[in-house]
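Consider the single chain below, provided in structure tokens and representing the form predicted alone.
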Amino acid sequence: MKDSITVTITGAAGQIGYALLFRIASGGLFGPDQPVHLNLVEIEPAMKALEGTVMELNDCAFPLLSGITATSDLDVGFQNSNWALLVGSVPRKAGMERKDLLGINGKIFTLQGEALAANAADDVRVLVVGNPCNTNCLITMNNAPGIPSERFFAMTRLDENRAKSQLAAKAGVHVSAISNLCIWGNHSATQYPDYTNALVDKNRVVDVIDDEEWLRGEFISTVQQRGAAIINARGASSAASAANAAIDTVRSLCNATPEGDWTSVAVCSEGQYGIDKGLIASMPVRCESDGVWSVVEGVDIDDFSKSKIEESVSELREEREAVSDLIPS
């Protein structure tokens, strides 16, 4: 039996957390022979609900679940963590400006960064799911001294999955036929799902879907506004699909990317594609089997795409400025 991997999930009693936990405990994240220990973190008012979730996990008798720690103490929650999935965040409420949301969540992720640095395992990797995830990730990273910046990620895989689904439906193919689809920039309404480099069964999307008006209009806006559309339809935000995307992200970061393809995840920019160094921005990424990743270089960016990417990067700059007091100099 392998040594257990410790996975911390914040917001563990929430809808996304609930959808995540049972898949991780059953081997859906790291495979059928990898034991996991779950560190489940919640705020104090949600601890009763978390207690019930722990009961259910125990009642499943998962062979791979080596232990559970349920806590509202961040130092305990991040103890020996090899992977930290930061799911919990305060949702935007009616009348709340985006800047207000950034400020409220910023303080939460400041404390989480500090706790990660003080308690996590030496090889810890961090995926931020709680929104606004790019800037929450930026805050966490900058408040976690000693943890390399390449260990921090913000989730845009849900947007990639949504974009692939839309393209597959339009092209009349199975979603597995879509590759080389990148989400650029921020996980927000400014994100850019890059159809110009995407492929359908190795053929360019623009050659298969002869409808530039749809690609530049409805396709992009549908992906950008999908979260809001789901809230309108079911009365609650995306949960199962977000949890699925988190699992997709971690699995992609732990395994080799298929030859010639790439995946979308927001990482700390080193200045690639003119994106400011230090911003957490989504770009095309390739991974090796040992978990080493790199931004794909040399992707063709036409003028239309450049303008869309710049719009999203500009928003990231504004968010960084809005939380500048939470980023140590």
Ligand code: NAD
The other form holds:
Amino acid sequence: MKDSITVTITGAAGQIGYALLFRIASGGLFGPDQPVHLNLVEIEPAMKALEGTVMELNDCAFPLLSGITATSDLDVGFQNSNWALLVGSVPRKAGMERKDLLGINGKIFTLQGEALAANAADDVRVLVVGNPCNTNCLITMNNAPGIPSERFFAMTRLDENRAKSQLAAKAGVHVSAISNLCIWGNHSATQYPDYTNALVDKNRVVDVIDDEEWLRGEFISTVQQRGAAIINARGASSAASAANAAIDTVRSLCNATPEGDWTSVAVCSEGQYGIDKGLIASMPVRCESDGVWSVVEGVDIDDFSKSKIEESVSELREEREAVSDLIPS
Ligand code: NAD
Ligand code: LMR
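Could you present the same protein in the form predicted together with the ligand, rather than the form predicted alone shown above?
Okay, now the whole complex, with that chain kicking things off.
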């Protein structure tokens, strides 16, 4: 048997947590021969609910679940963590934008960054899901001295999956036929789902879907507003699809990207595509089987795409400014 991988999940008693833990414990994240230890972190008022979730995890008798640590102590929760999935935070309500949560959620990530730096395993990688996830990731990264910036990610895979699903429906193909779909920028209403480089079975989307008006208009706005549409319909934000996207993200970052394709994840910019160095921005990323990743260089950016990316990056700059007090200089 391999050594266990320790996965920390914050907000483990929440909606996404409930949709995520059982899939991880059953091998859905690291495969059928990889044991996992779950470090489940919650705030004190939610510890009783978390106790119930732990009972259910135990009642599943998962062969790959080597242990569970349930705690409200961040030092315990991030102990030996190889992967930290930062979900715990308040979701928005109808009528709010995700950045309206910065005042409530931002400070959560200062303490978690510090606790990660003090307690996590040397190879820790961090995926921020809690909104606004790009800027919460920025806060975490800047409060975690000693952890290299390339280990921090914020989730835009749900947006990629949503965009692929919309394109597949329009083109009348299965969603697996869509590739090279990149979400650029912020996980927000300014994100840019780049259809100009996307492919349907190796053909350009723009050649298969002969409806530029739809692509520039309804397609982009549907993806940008999908989170709000789900909140309006469910009365609560996406949970199962968000958990699924978190699993997709980690799996993509641990395995080789299929030849010629890329995946969307927000990473710390080194200045690629004119995106300010240090911002956490979604870009096309390729990964090797050993977990080494890189931003794909040389993707065609036409004037329309350029203006859309700039709009989203500009919002990221504003968010960074709004949380400057949470970022040590
Ligand atoms: P939820 O309210 O059901 O659960 C959140 C959990 O976090 C609660 O159990 C709460 O007690 C816990 N929590 C709050 N503060 C915490 C802290 N400081 N430490 C640890 N735990 C804490 O919400 P949810 O539906 O699970 O959503 C969680 C977050 O994920 C929200 O911010 C939501 O907007 C975001 N989200 C992001 C994406 C994405 O694509 N990036 C998708 C869906 C949801
Ligand atoms: C989503 O995209 O579903 C999440 O970010 C939740 C939200 O606030 O929209």
